[in-house]
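First comes one chain, alone, set out as structure tokens in the form predicted on its own.
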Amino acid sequence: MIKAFILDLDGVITDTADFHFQAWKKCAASINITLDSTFNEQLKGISRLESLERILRSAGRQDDFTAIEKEQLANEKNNFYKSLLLQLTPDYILPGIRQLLTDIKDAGYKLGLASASKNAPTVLRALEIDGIFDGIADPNNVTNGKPAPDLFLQAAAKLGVRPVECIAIEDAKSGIEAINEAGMFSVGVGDRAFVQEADFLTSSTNELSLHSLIKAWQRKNGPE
């Protein structure tokens, strides 16, 4: 029986990734890396500092900093990031999403977000649609980002749900392979060479409708 629905933010919610894809940008450059569009959709899902060490690894640069000095990148590339969030506005939210989210709650389902962005709180109070989640995980209380699945199993337990009571949402490969080991029905939105794993694929967020994700829920489960 489907419980909840559990989303991610970035490319699911809203598209920040050029916030994010600008912020990386400047922060490379400041090291003397270049980076391109292609290799920041392997940034997408993962946590900041683990970016920076895929940055840093695509240029064999991953020894030439200390452990306090990659934090301050780190730091510095969240503020740039931080400073462009003030641009948003509920506009950004995507195609499609307030319908499914007011549809959601609606039909009596419980809301979660499994975001690896730290800021997502801002985030959520910019696009004002913070106060319709049930509960939020937070990437600051999990042991492993994703592709593990602490952060959705996180979110399902501040919604009191099982996680196979619940479908989750993901743009990323890495959010796929989470909410797959989750044990939770994972639905794939965009490219699908990189949600290929995805229970159930959708081209958009445009695409998405409470009754779409029932009728797929129910062909892998059978009728609630």
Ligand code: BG6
Given for the second form:
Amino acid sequence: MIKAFILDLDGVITDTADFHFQAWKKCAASINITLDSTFNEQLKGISRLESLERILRSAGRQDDFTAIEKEQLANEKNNFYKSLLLQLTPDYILPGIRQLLTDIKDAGYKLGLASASKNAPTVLRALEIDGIFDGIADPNNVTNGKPAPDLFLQAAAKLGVRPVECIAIEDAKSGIEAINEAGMFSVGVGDRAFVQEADFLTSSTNELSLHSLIKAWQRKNGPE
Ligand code: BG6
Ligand code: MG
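Any chance you could show the form predicted in complex with the named molecule after that form predicted on its own?
Let us now look at the entire complex, which starts with that chain.
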């Protein structure tokens, strides 16, 4: 039986995935590393410090900086990212998502968030949807980030539901792996090259209706 829906934030609810990319590009450029959008796919869903490690490794520069310098670089990225967030308004909610959130709540399902971002509370406030979640996983409080299942499992625990009772939505490869590992029904949104391991694939958030998600779950699990 479906009891809850758990959503990723960046790239699913709002297009902050692009702000993260812009901020990393600027940060990387300051140390003479060029980032392209193909490489950026490997950063989606990945924590701030691990993202920096991946960027440095991609250029063979992982041993060029001390832990303190890495922390400073990550802080600079985050400060620029936060300056981009100042432009966020409810208009930045991706197409179809507001309706989906409303339908989930109206139908009596629980609603959870599983984002790796420590800026998630700020983003939700700027989008004016911070009050509607029943449980938000805290990235400060998990041992392993995505692709490990920890954030999704913590969100389910906060909602008081079992993983098999959850439908979870992600735009990143690391996120789909995390959902599958958690034992939830996975929904991938966006370029299918990155989310092909999902139980149900959609090419844009517009296709994420409550009806289509329940139907997809039933095709795999049988009628509720
Ligand atoms: C994820 C993003 O949601 O959060 C990643 O997809 C980002 O790109 C991660 O690195 C951590 O975000 P923050 O805001 O804590 O730096
Ligand atoms: Mg995402």
